[in-house]
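There is one chain below, alone, in structure tokens, taken in the form predicted on its own.
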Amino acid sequence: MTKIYVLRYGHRPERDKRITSHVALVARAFGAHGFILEDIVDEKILETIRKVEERWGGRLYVEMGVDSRKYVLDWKKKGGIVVHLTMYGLHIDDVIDEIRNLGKDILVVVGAEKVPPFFYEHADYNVAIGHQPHSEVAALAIFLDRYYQGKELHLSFPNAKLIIVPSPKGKKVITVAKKEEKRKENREKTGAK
């Protein structure tokens, strides 16, 4: 099974905290297996990811403080491919099938600041979601959606404490932990195992 990891480079803690958190949460919700943050260890972002996992389930591999250039080169040495999301790349519709059919692990690179030439030069694919300025969060979501062909929108995560029940109006949420606690209480009261 192909694994997809997301590398966020250029994170500026004072400016990008919310956007970087959103990149990580989109990576998790849309089926990526890991989130890698360049240069810095940002405990607030890690805390945000872990809180979401605690309530909504799943486990995203997270690594922080990496040298992004070295990470990209090591990824390629291990046989994975690097997809750099940039509005200057080839249109996603022209390359997504090719990327999917390679069957190789993918490192999706998304930036926060001006992109160093290194990423354009070392990416196996420079991919544009569109050729207009847009958010890296949107680009990542669309890339993962196109890669998984919409299947990721139906993901459910193990160990979820909260599960949304689709509803045409209002909000319906099942609290799994409370159901399990009630079952356990009932078993204890009745002596059932």
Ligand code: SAM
Contents of the next structure:
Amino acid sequence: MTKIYVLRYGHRPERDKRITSHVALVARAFGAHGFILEDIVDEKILETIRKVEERWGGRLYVEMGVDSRKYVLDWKKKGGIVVHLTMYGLHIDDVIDEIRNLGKDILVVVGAEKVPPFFYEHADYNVAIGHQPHSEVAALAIFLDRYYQGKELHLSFPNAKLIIVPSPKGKKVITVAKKEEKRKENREKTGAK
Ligand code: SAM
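Now show me the form predicted in complex with the named molecule; what you just gave was the form predicted on its own.
After this comes the whole thing, all chains and molecules, with the earlier chain placed first.
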């Protein structure tokens, strides 16, 4: 199976906490398998991810405090490709099929502050989600959505304690853990296995 990791470049703990958490949550919800934070270990972001997983399931691979340049070079050495999201790149419509058809592991690089030339030069693809400046969260979501052709929006995660039942109004949520507890109680009461 093709693996997609997201590398967040240039996270500034004071300014970017919320946005970086959203990058990680979009990575998880839209079908990426890993989230890599360069340079810094930010426990708050890890806590946010793990709290979401605790209730909604899944397990995103997370690594923090990495040297992003080395990570990019090692990723390529292992046969993966690097996709850097930037408004200066090639339009997503012109490259997404080619990227998908390669069937290779993908490291998606998104920036916060100005991204240095290294990433433009070492990326196998510099990809623009349109050629206007917007947001790393939007760029990542659209890249993953185009990559998976919308199928990721039907993802469900193992070990979820909560599952949403789509509802035209209000909130309908099944608490899986409670259901399981009830089953256990009933089994104990009836002696059934
Ligand atoms: N000013 C920064 C620069 O010149 O590199 C970009 C800052 S932007 C808020 C943060 C990140 O969002 C970028 O590094 C890029 O990954 C992503 N991004 C923003 N607009 C984009 C677009 N149109 N296409 C692809 N990625 C985009």
